[in-house]
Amino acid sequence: MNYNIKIEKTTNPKVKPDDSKLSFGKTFTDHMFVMDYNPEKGWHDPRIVPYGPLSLDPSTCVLHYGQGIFEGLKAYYTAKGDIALFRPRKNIERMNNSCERMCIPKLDEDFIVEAIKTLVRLEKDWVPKAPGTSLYIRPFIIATDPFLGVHPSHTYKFLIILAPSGAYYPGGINPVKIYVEDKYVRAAQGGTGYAKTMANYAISLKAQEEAEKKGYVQVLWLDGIKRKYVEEVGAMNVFFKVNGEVITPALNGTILPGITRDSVIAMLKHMNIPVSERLITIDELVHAAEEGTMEEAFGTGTAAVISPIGELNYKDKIYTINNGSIGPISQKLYDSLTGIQYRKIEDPFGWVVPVE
C-alpha cells in the first residue's frame, strides 16, 4: 500500500477551547484523515483534509443497514513534555476483528497507526495540557454503496476524527451506581457482541434510558440466553474483588475485548494480585454482597480508565459495595495506569508509543 499521505491544511482554523472547559465529544479539531475502498484499488487515497461534513447519497448502505464499525483511543500530553499514544496497535487489531465480523475489508495495521500519528502530529496544538485531559481519537469505517438491499457494500470510507476532552474526574473519582438489566439483551452467542459496531450501542439505548430514570448511570448486562451470567457494563468491562481475588467475565464472543481490560489484567498479575477470567453469575455476586465478601467492583474503559462501582441494583434490591467508596485496588490501578499513560511513572510493559 502507498504510505504517502496527502495533507491539505485548513485555511480557516478554529479557535481552540480552554483546557478547563473541555467536555467529551463535543469539540473537534481542524483536520480529519480519510481513506477510501473499492474492489479494484483496495484501500487507497489516504489523505488529511479540513474537518467538515460528508456528502452521502440518501440510499447509502450504512444509513439503512448499519454496516459500520469504530474504535476509540487517546493521545496524551505527557509529563515528559511530549505526546504519546497508549497501545494503539491493539485498537487497530480489534478494529480488524470488527471488520471481519461485519464483512468489511481489513486494514493495514502498521499504516493505520502511522496515519494516527501523522494526524495527531498535525493537530499537536489541540492536545490539551491540563491534568487528566487528553485528545480522543475516533477511527471509524462506514459502508458507502448507494443501494437498498441487505448484502455487504462494495465500497467503504475510513475516517479518523479527533476531539480534545476534559478530565473524566475533574472533582475526584466518585463511584457510580449500576442497574442490573434482566429484561433487555445486548448480545448473544454468534452475534456481534465482541465487535465494536454501531448497532451494539443502539441496542443498549432503551435499557440505558430506563436505568437513568431510576437514578442509575450505567447498565450491567446479563447473558442473552439465561439472564444469569454477568457480561459487561454499558461501555465498560467489569471487575469484582471477592474474597481477595479479582474476577472478570471471560471473553466468550458476547463481550467487547477491552484494551483497558487487557491492560488491567496484565497490571494485576504484575502486582501479584490474584485475578481470573471466568463465568460469573449474578447470584454469586449478590451472595458475596450479602455475605460481605464483595470488597470492590469497578469498570474499565478508554474514557474513564477505572470507574469504581459503589452500588448495584438487582431486581429492585440495592447492594452497596465498599460503603459506596473507591477501593484500594481500584485506586491503585487508576493511579498506575494513568501514571503510565501520562509518563509519570515507568512503563514496564512497553505500552506507551511516542507520536514524535
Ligand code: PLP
The other form holds:
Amino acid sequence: MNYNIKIEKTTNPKVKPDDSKLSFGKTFTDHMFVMDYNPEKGWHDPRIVPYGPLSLDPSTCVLHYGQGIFEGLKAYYTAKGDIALFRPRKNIERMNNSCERMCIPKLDEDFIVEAIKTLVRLEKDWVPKAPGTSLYIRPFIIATDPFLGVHPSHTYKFLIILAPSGAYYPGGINPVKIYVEDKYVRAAQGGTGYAKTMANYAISLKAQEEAEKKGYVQVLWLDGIKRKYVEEVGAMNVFFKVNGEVITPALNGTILPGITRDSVIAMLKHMNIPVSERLITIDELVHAAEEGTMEEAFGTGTAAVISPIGELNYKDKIYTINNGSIGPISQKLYDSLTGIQYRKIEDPFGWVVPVE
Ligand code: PLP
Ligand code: COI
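Switch over from the form predicted alone to the form predicted together with pyridoxal-5'-phosphate, please.
Now the full complex is given, and it begins with the chain already shown.
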C-alpha cells in the first residue's frame, strides 16, 4: 500500500458552525479522504480533496443493489487540549468483516487508521469544543462498476467524511422511549445483521417511521424467526439491569458487534458489576418490569453513547423503567466512558489514541 496521501486543499473554506448549536451529522468539514480500487492496482491513489459531490454513472452498482458498507467513530477534543480517537482499529477490523460479507476487497487496517489521523489532523479546527460534542467520522465504501448485472463489482471507492456533531438524540442523555418491534424484522441467521452494510439501515426505516408516529425514537428488534429473543435497537446495542445483574444479547451473527458494547462489558467487569451475554427473551424482560426487578435499561453506540431507556412499549402495553429517569449504572457508565474519551479520567484500558 502506498502510504503517501496526496493532499489538495480547498481554496474556499466554509464558515464553521457554532459548537453549542450542533446536531448530529448535518454539517461537513472542508475536506474528505478518497481512495479507489480496481483489480489491477488494488486499493490505490489515496488522496485528500475538497469536500464535494461525487460524479457517478446512473448505472453504478451501489445505486441499484446496495453493495456498500460504512463505519462510525469519533474524534474528541480532550480535557488535555489534544484530539483523540477511541479504539479506531476496532472500527476498521469491523469494516473488514463487513467487506468480507459484502464481497468487497479488504483494507489495510494500519493504513486506514493513518488515513483517519491524517484527515482529522488537517481538519483539527473543525473538532468542536462544547461539552458533549465531537467530530463524527464516517468511513464508507461503495461499489462503482457501471453494470446492471447482479454480481460483485470489480471497482470500489472508499471515502471518509467528517461531521462536527452534538447529541444523536435531541434530548441528549435524557431517557429514550423504545418500541418493541414484533411485526418487521431486521436480520436472520445467515444474513447480514453483523455487518455494517447499508441495506440493514434501509430495511429498518419502515419500522422506525411507524414507531416515531407513535412517539418512540427507535425500535427494539426481536429475532427474525420467533420474535421471541431481544436483539438490538436501531442504532445501538442494548443492556438491561435485572435483579442486580447486567445482561445483554450475545453476539450470534444477527446483531452488530458494537465497539461501545464491548467497552461497556469491559468497564462493568472492571467495576466488579456482574454482566453476562446471553439469549434474552422479551417475555423475561416484560415479566421483570411487571414484578419490579427491571432496574435499568440502556443502549450503547458511538453516536448514541450511553442512552438510558425510560420506557418500552410491547404489544401496546407500556413498561416504565426506573420511573423514566437515568439509573445509577447508566450514569456511571456514561461518566466513565465519556471521561475516558475526553481524557478527563485515566484510561486503564489503553483505548484512547491521540491524533498526534
Ligand atoms: N447496532 C447498530 C445497528 C448500529 O448502527 C450501531 C452503531 O454503530 C451500534 C449497534 C453500536 O455500535 P458501536 O458501539 O460500534 O457504535
Ligand atoms: C454510529 O453510532 O456510529 C452509527 O453508525 C449509528 C447510526 C448513525 C447509523
